[in-house]
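There is one chain below, alone, in structure tokens, taken in the form predicted on its own.
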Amino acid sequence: MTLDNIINYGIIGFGRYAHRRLQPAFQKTKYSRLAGLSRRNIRSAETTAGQYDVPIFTDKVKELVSHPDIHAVIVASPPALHREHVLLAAKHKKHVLVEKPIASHAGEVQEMIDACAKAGVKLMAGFVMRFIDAIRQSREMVQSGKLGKIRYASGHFGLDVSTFPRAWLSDPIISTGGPVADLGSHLLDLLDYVLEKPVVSIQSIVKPPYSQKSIERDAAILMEWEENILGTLHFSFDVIRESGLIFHGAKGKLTLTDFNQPETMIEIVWLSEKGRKTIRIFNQNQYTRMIDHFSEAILFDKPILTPGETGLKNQMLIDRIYGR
């Protein structure tokens, strides 16, 4: 436990995610502070440092999870880079939050998992929409029996990255995948955390296949959980940006849609024999309890609600879908 029950964070790759999402997140913390940062360049290093007024900065990692004043940090580099940057932080004996997707195969968050326990440091995955005001409370409604039996659990996630400012989302080297791994580590995710059953089959169809040489565009599955509960889901890099997501039981109906993006109200349909309501929720920001959650499992011992299983599982689905 630090003296003033602040966990000191530094963040590895300090790209366009942490200026729009994680910066913005520490200003809201109660346990949390932005210590430290991680470029590629050392100019842009102290230009953002200066910006946000971080005091500590380079552009070497090593140097930042050395750094006595640093006690966890994030890793929010390009995903193919992770292993590297949780083994590191491991070895200096930091805590780490590592961004999804979590490694580029099972193998490696195993690892990870494997170093984090030997290192005595916490581990883990940054799977932050479990933090959204509406999927908690999608979550208590599918699990207090409101629907009735799940029968169908369904979800869409898609972006056109040609638009957007990450050009390597498009590197199969880098990202290690594209809107599966990207986008469908979220809803895979979600969905486990609604449905609380395991996986029993899942089937892909991955158009282009993805290859050392090109990612993939699009994906559909089909999945089937225990208790004969069926699903379907899309993912993909060449739609407009939407995001959804649908519980159908006995007894009722839940449609999300776009209810990830923080500091919004987000609304819930539920159709049932009662007719049709909508739940409105003021998300508050996911992120800021995320990095809190942390922060207090760090200083209180308390359960992460992420931890490396929990992204070893999401890698494990990944990798089936990938034919891996």
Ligand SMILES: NC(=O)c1ccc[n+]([C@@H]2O[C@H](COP(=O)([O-])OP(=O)(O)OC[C@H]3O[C@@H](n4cnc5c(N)ncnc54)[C@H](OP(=O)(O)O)[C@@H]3O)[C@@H](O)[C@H]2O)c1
The other form holds:
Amino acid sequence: MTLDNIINYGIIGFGRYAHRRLQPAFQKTKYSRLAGLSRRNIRSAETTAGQYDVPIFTDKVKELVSHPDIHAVIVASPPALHREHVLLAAKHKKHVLVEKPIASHAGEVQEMIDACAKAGVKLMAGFVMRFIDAIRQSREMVQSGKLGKIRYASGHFGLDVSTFPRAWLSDPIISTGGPVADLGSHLLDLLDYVLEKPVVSIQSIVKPPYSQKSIERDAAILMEWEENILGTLHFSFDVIRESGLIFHGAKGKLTLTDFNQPETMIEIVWLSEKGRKTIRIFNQNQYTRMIDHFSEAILFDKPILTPGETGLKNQMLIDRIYGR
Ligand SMILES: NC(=O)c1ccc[n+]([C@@H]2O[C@H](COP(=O)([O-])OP(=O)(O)OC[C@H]3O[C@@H](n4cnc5c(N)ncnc54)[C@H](OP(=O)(O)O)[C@@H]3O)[C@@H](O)[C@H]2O)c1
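Coords for the form predicted together with this ligand, given the form predicted on its own:
Whole complex next, starting from this chain.
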């Protein structure tokens, strides 16, 4: 695609996530360069571009996606705008990496898949947690049978939203949902990745119920996967910040806590018949890996770990939890 094997990215919606995660991740990419950005206000766009030495900046998404020097975009706008931005990028033949939660409902994700297929561009769902070393190690342990037959999985992901600077998060129309959409999307995808089993049933208690007027505060989910694997999940916007995953097998148990900080040491606690063992793994930068993975898929026509279809599967679960 490019002479120097580098994909030039434009970030649609250079907000908090782009500042904290994407821009630092681009410092270490091999096949990817941050070449453009859009914000709502041209002065803010210019200031941010100057701060990070980004050559292309605009307050119009159309200008970014139609720029000839941009090969791919990362859609990092609020979730309700993802559909519009993905379709616009596809129309201008740009490959798209779209952030989670992917859309307002599954129908929109299908539209994204169809538009990208029609335009001949690649679509990736931004489930960055699959690129975490400790997750990959956990998946390998589950898949290789080290824990015996998996019986039960549980997950928790929560934070105190009152201390969080993202204003749109509590607006149900813009956010498309509360902790289920924002945090749950990640864990639902990780369980799909680690267990690799189709979901048989899913039930939920969502309090207060998600509606077009307000988001939920907490959700408790009861799941069943094929081969009689059971699971429970809790997502919250009113607890101390923590994430955790536990896998119980017939011969062992694996516990992961706060595993998503890039470039930190993560502990996996493995309980087996031989006792308790702590495995320490250094997490590389998962954001760098995710971006370069997409660039490699574009440059060398490699398969994408989380294509649009992974996003669709995830969105369908979220829709079922919300009953929409
Ligand atoms: N995978 C992860 O680890 C991770 C982490 C955090 C966020 N995310 C996802 O990344 C996306 C962006 O999150 P963020 O925290 O970066 O959000 P953000 O800082 O609030 O804003 C992102 C962009 O959206 C624009 N924006 C903000 N509010 C808007 C509104 N009401 N209407 C239209 N545009 C608006 C901002 O414009 P200005 O630049 O002009 O302010 C900014 O460019 C979301 O989909 C989120 O779920 C993913």
